[in-house]
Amino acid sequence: MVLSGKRILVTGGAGFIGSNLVDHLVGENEVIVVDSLRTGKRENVNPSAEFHKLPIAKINEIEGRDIDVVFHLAAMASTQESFLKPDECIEINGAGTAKMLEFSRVNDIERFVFTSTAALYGNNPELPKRETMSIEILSPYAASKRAGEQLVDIYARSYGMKCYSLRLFNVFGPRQNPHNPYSGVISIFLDRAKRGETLYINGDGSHTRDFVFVNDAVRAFEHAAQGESEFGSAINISTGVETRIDQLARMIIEKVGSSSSIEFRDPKIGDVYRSYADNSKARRVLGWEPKFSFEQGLDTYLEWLTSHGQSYSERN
């Protein structure tokens, strides 16, 4: 389902997932990137895209552009940071999503894809995670994303907008910054293993995650921009495979050929214990399914790091 001939706005397009999405879209589409560079990097933005350094609060400066699709990825994307800055989290993630939806409505943009999160399932013991499950909010971050989902549903039902919320599970891959304390565990483990440094695990290592390679996440956005049913709903983007964090650490040490050791620490506040998801709704509604297994994605990421990841790591 290749998206082509569209004028597309990507918020957060200088970030990890957003910049990979922009790379995928340019060439076949006209792409406009809006990013405040709060955490994103200007050098991540594909030179073929039009770039605007703007906070979402000033999105109206982009009006009148006949945009076909909005991919809304701009966010405070960390559970732990949301506890430190809850007001900022709600402003960026909640009010920011409302701003983007209203911008889309006023400018007659029918297609809107919102970036949500697996964190909404909390520690609900039911596995695998399904969209029909009850929500369990454990952090300001999860609360802000739930508010965004509800707004997406309201705009779909009230204004006929073709919207989806993608509940991304643990996305990893090129441009994930290992030096950001809120970054994904895979990028942090890989960086430390390559340096021979200790890998720190919060908890006893039995925590699990459903890791999605960024190329698959990017394809999910593309498919969501072309879906034709169940507008306004939330959809899991996952592999359906559960990986323990201690097993992940050992796998990375082995793949890198590292002398790193593993050290266990206290669990983080608000952290989820077990997490993996059923992705049958994504297959049915969006025609999407993951193409990369966890190990294939990890090998591809390692190849990227070997080719130019060191220079990327040093400037972040």
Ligand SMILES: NC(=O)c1ccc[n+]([C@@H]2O[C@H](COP(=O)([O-])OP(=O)(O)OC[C@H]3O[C@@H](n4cnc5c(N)ncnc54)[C@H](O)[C@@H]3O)[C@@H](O)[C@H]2O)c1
The other form holds:
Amino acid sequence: MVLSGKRILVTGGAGFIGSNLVDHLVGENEVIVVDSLRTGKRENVNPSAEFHKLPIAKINEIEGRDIDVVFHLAAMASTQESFLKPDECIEINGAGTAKMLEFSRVNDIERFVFTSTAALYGNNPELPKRETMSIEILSPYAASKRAGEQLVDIYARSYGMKCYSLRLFNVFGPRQNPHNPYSGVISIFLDRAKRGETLYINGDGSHTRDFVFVNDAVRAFEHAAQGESEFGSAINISTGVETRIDQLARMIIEKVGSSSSIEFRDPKIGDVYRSYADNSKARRVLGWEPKFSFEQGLDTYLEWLTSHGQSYSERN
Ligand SMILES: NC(=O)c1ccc[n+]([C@@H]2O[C@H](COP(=O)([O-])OP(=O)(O)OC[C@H]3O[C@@H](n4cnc5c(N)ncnc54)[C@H](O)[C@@H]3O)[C@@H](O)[C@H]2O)c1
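One more: the block was the form predicted alone; return the form predicted together with the named molecule.
To see the whole picture, the full complex is given below, headed by that same chain.
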């Protein structure tokens, strides 16, 4: 399912997942990155890609005629931040996605992949999460991503665009910024464990997540650009494995050989309790499956942090 010989626009390509996606694509494709650097870093962008520091609200400044695929990852990517700045969240994630879809329609770009989220399942107790179950919107972030999914579905139905929404579960790996308070729990725990600092768990540690290694998430985008059925629909990108947060904290302390202790704090508002998902739709529709076990992903991330981590975290 390797994507090659395409001209590809990646929004959010200076961010954590987007920059890994760009690295994966540049060898075989021509890649254009649009990112406002709201949270992303210029130095994350692969030098072989064409870079535009631009908010997606101004996407029409890009010449879109020969683009084959749009991977739309630019977003306010945090549930917690969305409670602080709900209007900005809806503007970037909701209106911004409408802007990107319209840009794609006007420029006859047939392939569009939108980055949605596991957060849409909220606290619906049914497990594993399946695309057919009812969603439960618990934050402005989830509301904005739901709007994005609905727009994607409308563009597939109304204009025949070959688009999908990928509901990413908890992605982790290189370039996740441990100093962003809204960043993923794994990068924060790893960073603190390396310094021997306390690992804080919000809640009693029994809540769970489905952790997807970033290389697998990136391959899901590549597959989604080549899917041939169920256009407009949302697809879980998950491992199907449930990991408890206290178990994760202990595993990280052990792997790092750290003297860190664990402390429990009040749960965060809007936080989802248990989360892991069925990924059979991704296997069936996209021919995608995860290749990294959680432990393989963690080891690869640790190796990367050992070779790049110090300089990376100092810059951030
Ligand atoms: N990290 C995860 O586990 C996860 C899970 C589910 C969904 N997602 C989604 O994946 C995508 C990427 O997330 P990430 O974790 O890499 O976060 P990130 O913050 O590293 O990446 C988001 C990127 O979007 C850019 N951006 C923000 N607003 C912009 C705007 N108006 N115009 C142009 N660029 C803008 C940022 O500068 C950043 O580079 C997001 O859409 C996020 O909602 C992430």
